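Only one chain comes next, encoded as structure tokens, the form predicted on its own.
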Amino acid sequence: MAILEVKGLSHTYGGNTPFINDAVKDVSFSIEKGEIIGIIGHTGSGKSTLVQHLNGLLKPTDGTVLLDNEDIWKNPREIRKVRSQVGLVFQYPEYQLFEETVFADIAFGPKNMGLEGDELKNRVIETCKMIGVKPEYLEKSPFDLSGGEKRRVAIAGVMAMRPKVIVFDEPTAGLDPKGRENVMQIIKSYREATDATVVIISHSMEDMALLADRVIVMNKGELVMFDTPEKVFSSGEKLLEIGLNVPIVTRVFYELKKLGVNVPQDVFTVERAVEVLCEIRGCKDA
């Protein structure tokens, strides 16, 4: 059974006005519990739009969000719960870190749902546990830590929650190659700690092909494509046309393909490339 089921969204700015602009338009999927999402497209194609109403940030302007199979619009005054449930981390999450001390900031969303005493420090020193953020950091100011840190303790914040979804949007943005790996694991280790089923925007084609189940591709406030990165990634030449990259390795791969060498267009991590490529030369297992 679907945890999030979208029907016929659609999202129209500027109404009645000479800058209409629709944002989302006639867009449906479930996606099931325990399940990585993926979701892609260029600067423009509805994704972040399409997200904030996952939570009720934004309301629909036709169709509907049910979350556990009900209309989160279904009584406006408890959107707040439907927001404790589904968790939306925004871009450049450290910016919005605010608190005193980080133990303060981690525990601000659960202390209103109404969680006190040990319960709640309990919730903080697990979620820390669980994302590595280090014991002696709970007393510090957030803003004494390192960029990556702050990320980390803000990403904490969402997840001491415990949301039945979480909503990453471009969770990886402006970081190095290790900042990104470790925002990755992040994620990684929360969904295999409390089976969340995580969302991400994400313009990296890399972690997509590794870590998502499926994957949403938006082009121009439409859904063009909704399946597995092997499937999304062998489609490499229409998502180039619709201003999309593909992995690297996979890029690589089709170039090997226009040469006449025979091999799958279905490649998208190094692994897989590794594997190919030793069965073709023959290579023995290591």
The other form holds:
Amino acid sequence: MAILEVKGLSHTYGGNTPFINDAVKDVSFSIEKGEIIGIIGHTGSGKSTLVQHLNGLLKPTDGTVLLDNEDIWKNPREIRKVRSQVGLVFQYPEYQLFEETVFADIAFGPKNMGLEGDELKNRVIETCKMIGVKPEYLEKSPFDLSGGEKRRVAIAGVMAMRPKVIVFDEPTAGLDPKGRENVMQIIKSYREATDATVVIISHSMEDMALLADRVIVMNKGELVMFDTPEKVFSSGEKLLEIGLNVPIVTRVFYELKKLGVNVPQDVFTVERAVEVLCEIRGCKDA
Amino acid sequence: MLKDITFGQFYDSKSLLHKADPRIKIVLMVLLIVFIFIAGNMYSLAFAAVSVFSILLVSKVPFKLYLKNMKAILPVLIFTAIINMFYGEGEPIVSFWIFSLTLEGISRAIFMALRIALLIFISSALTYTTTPNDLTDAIEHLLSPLKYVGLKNAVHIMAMMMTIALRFIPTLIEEAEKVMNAQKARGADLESGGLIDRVKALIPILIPLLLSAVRRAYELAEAMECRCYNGGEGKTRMKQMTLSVCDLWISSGAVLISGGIIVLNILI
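Please give the corresponding structure for the form predicted together with the partner chain, as opposed to the form predicted on its own shown earlier.
Below is the whole assembly, all chains and molecules, this chain first.
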């Protein structure tokens, strides 16, 4: 059953001004429970606008968003409940930290949901355990942490609300390779612990190929593709046309083919590449 | 909602006033405001009003925008008019308690209200036809004689501060929107509750915003130092302000208006 369904969603910025801008045009898709969905698209393709509709931060100019088959805007006063069910982690979430201690900052979300006392405390500690925030950090000021740790705490702040759907807007932007891996690990841990549905906006085709069950491709506010990474990346020409790319490994295989080596074109991860090459060259252990 | 806040109200168009030198525009605006207050009788004030409206026409800015500015100031205008109505000497028409409404009071109120309205119109004409940056540049130029009285760098520093402040208003608005959205996504309630609740709800927004402003200030200072910024000394400008025939036109216009007001003041 679809947990999140978007029907004919359009959003226009600056309705009554001369600066009218269709950020999202007639987008429809549905996400099944437990899926990992990737969203890729050029800068300004409407990805960020799109995800801000999923938790009701933006109200669609046209169309509906259904969470568990219910229109999230059916009762506008209850929109804050939707926000705790669909968590949204913004780009550079560490810039939203504000409390005196890490504990208080992570507790902000659940507190807004009405949790208090032991329940609140347990929720925070549980979340920290789940994604590996060290207990001794809880009493520190979030501003004393390193960049990567800050981001981890900020993400924990959203996860502490236990959203059923969690949306990340470029969660690895500005991090070093180790930091990126960390963030990806956090996302995986949360998913394992809660069976949550995950939506990730990313510029990293490698991450998409590795993680996503299905990928949404956005271009100029329109949804151009919504399919498995295999299908999406095998239409590489189309991706290149709209200014996107395919994973580096895939590009290597494209070039190999051009050089006349007979290799398949649907290789998107390094692991798969090793397998394929071993088959061809006949290694002993793949 | 934050986008509704107007800061510098520049309206792009190609009028005589847009092309004129901002320094001249500021000087002429001050001159005209002085003359609006010099206009002492009905005829000279009416002449001033007609002149101001023709300036607004020349500016090629939609009249709607001028009215928008006027709407914001309307309560002050009405308040001043009412105070003036009951204040001062004269033959009372109606009186109650310590208040007495006089004919002189009413005419004084109308005069005052009209003067303030014209003042607002004319200063709007300046801000609608001049970009904030041009305005600060012009102010720096006009105040530059102060460097001969010991305020050597102060004028430049003030102007630079103003320019930077203006430059960062949209950036900070954007930043504030981002932080607000992020906190809303964490369930922050910004719309309901009493006054104290609402003030408290601002803390999660103000602290990240303040931090980012400080961070930006450091970054900007570093970037300026990297480009060898050392104050105003020896600085040249990319856009030189030069006088043109437009300035001649608007100056003659202003002189004509001032002259007309004096003549009407004396003659009638």
